Each structure stands twice: as structure tokens, then as C-alpha cells.
Amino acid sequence: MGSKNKLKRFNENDTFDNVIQPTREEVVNGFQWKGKWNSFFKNDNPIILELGCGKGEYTIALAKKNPNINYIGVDIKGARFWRGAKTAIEDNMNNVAFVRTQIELIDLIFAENEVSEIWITFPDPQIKYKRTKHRLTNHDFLKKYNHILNEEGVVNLKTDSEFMHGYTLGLLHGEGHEVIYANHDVYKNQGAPEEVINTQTFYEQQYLEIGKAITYIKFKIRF
């Protein structure tokens, strides 16, 4: 994408109003949203979040399917979750939010048990140990969305890396997390939800095109 199309991209998300773009400094002294998320909404129903979101093909697909379900993508690239907000305006879906913000300040950015279930769709599995930090399914990452989900909340994993898949389950099962659901070829082993193979990203379909496993895990975090 040429600088030219990421800076008009950019001046648009600003005219978005389903864009948040904080800076990290008001994020860190008390981000105006966090435990607030249902006045922004202007609705009691339930949060979901997309860690990540890219395009936000996952958001817009979920909240299209469930009105009722209140959506929120989150990525550093809003060149990227350009399309999905866009998308979310010219649909008239009043249920669709993109913030721009760094994952790891994500417990800044919802309160304690205001979010009902987490996507994580194809992020990168950071294959290098000094990445390991960086894995969004790691030990410290996972006790920030346990923070912010309720007693009920879900993570979903979605990934076309097998490294990630058995790194994840490796460390639910070493920490005593609750497996729900795994498996390791969606589209060839029966029983995996509807959401998850009705749904492709952008960066999925070019998975399929060569041939590429796709795994997902559903799971409660249990500390």
C-alpha cells in the first residue's frame, strides 16, 4: 500500500465516528471508555473483542450475524481496519467499533469483567524464543484477558500456524486452563462452529489457496 493511500486512510478513520485512535498517554492516565464501553454503545449488550482484527473481516462478519452483540476490533494498523470501519458506516451497523492501540495495553482499555468472549484471528506466533513475549497467547497476555472477561468469557484461536496451535494448547494444559474445543484442521475435521468456517479473512483465503492447515481452539482461562 502506497504512503499516499495509508495517509488518506488514515484522514478518513478520523472522520469515523466508530474510530477511537488514543495515544498511549491517554490510554495509561485513564482511557475515557474503559468500564464505559456501553455508553459508547448507547446499549447494555455484550462485548466482543477481535485482538488484532487486521481488515476486520471477523468483526464486521460476527456483528452482521448478532445485532444484538456489540464488537470491537483491535489493531495498531488502522490503515488496515480502514475497510471494516468503513464498511461498518456504509452498512449503518451501530454495533461495530475499531481501536487503534497496541494489544498490550488492552486491560487499560476495558475494565474488569466488561468483555464476553475474545477473538484472536491468524496473529503472528512470534516463532522466535526472544518473541516469545510477543506470542498474544502467552502467560502475560493471558492474565489480561482474564481480567477483563467475565466469569463466563471465552479466547477464541484461530491460526494457520501449527507452532501456535501446540504452543497454546501446550500452555492452557500446563497452566490448568479449560480446553473447550481443538482442532486441527478445520475444513477437513467435522465439528468446528459455524463462525469459525464461515468466515475467512483475507490473509486465510491465501492460506487455503496453498494448501495450509487452518487450527482452532476454544478455551476458558483459569487462574
Ligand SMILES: C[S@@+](CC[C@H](N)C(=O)[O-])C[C@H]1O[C@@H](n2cnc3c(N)ncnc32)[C@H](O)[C@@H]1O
Contents of the next structure:
Amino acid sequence: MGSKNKLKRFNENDTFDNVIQPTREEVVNGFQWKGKWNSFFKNDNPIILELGCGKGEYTIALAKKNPNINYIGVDIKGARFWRGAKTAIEDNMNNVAFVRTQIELIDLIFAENEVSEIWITFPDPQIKYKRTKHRLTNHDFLKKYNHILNEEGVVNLKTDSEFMHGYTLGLLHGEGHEVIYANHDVYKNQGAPEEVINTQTFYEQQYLEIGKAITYIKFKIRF
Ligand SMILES: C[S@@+](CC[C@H](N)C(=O)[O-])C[C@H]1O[C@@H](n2cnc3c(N)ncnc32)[C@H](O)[C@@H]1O
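For comparison with the form predicted alone, produce the structure of the form predicted in complex with the named molecule.
Next comes the full complex, and the chain you just saw is listed first.
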């Protein structure tokens, strides 16, 4: 994407009611919607997150299917989720928002128990050892997710990365979390939930074109 196009999207994001782009200071010093997301949406419906949402395909697809659930896409790249935000506005969807922030700050964006479910869609696997701290299913991230998720809250991980799939399964077993469902090739092995095989993200489409297997884990964090 050219820099002009990016700038146009950044500027347009500023005008969207469904996009929130807090500064780091605003988040660290007490984020205005933390614990108050139901006032943002003006209802008491559950809240589901898509972390590293990119263009927000899951946020949009699930929000269309479940109008009585609120969906929030989180990504640091605003020019990407501009697509999802624009679609939500064009289609008059009131149950969608996008937040531009670091996922590392997620426990400052949402209060304890405020979230019902998390989707992590095609995260960067961060294979190098030195990048472990950026891997979205590492111990520290699980701690943060556990804090914001309610009692029944679950996490969904969809990835093309065998490494990420194996790493996450290993960590879940090692730390005693509950693996509810795992599938190492969702389009070949039967049994994957409908929402896993019915939506393909931007990155996923590219992985499918080169014949990569798409994997999925649904789990519950138990600390
Ligand atoms: C490989 S892309 C996947 C995007 C989308 N889910 C898809 O499947 O098309 C990973 C996304 O995660 C975002 N991301 C990675 N680490 C992040 C972090 N720590 N905080 C916020 N966003 C992050 C990137 O900006 C990027 O959009």
C-alpha cells in the first residue's frame, strides 16, 4: 500500500465512530473505556476480541452472524483495520469497534472479567528465541488474557504456523490449561467448528494458495 493511501486511511480512521486510537499515555494513565465497554456499545452484550486483527475479517464475519455480541478488533496497524471499520460503517453494524494499540497493553484496555472470548488470527509466530516475549500465546500474554476473560472465557488460535501451533499446545499442556479442541489441518480433518472453516482472513488466503495446512486450537486458561 502506498504512503498516500495509508495517510488517507489514517485520516479517515480519525473520523470513524467505531475506531479508537489512544496514545500510550492515555492507556497507561487510565483508559477511558476500560471497564466501560458496555457504555461504548450502549448495551450489556458480551464482548469478543480479535487480537492482531489485520483487516478484521473475523471481527466482521462474527459480528454479522451474532448481532447480539460486540466484537472489537485490536491491531497496531490502523491502515489495515480501516477496511473492517469502513465495512462496519457501510453495513450499519453497531456491534463492531477497532482499537489501535499494542496487545501488550490489553489488560489496560479491558477490565477484569470484561471479555467473553478471544480470537487470535494468524499471529506472527516470532520463531526466534529472542522474540519469545512477542509471541501472542506466551505465558505473560496468557496471564493478561486470563485477567480480562470472564469465568467461562475461551481463546481461539487459528494459524498456518506449525511452530506456533506446537508451541502453544506444549505450553498449554505444560502449564495445565484446558485444551478444548485442537485440529492440525482444519480443511482436511473433519470436526472443526463452522466459524473456523467459514471465514478466511487476508493472510490465510495467501497461505492456502501455497498449500499450507491451517491449524486451530480452542482453549481455556487455568492459572
Ligand atoms: C500476520 S498478521 C495477521 C493479520 C490478520 N489477522 C490476518 O489473518 O490477515 C499479524 C497482525 O498482528 C498485528 N500485531 C502483531 N503484534 C502485535 C502487537 N504486539 N500488538 C498489536 N498488533 C500486533 C500486526 O500489525 C498484523 O496486522
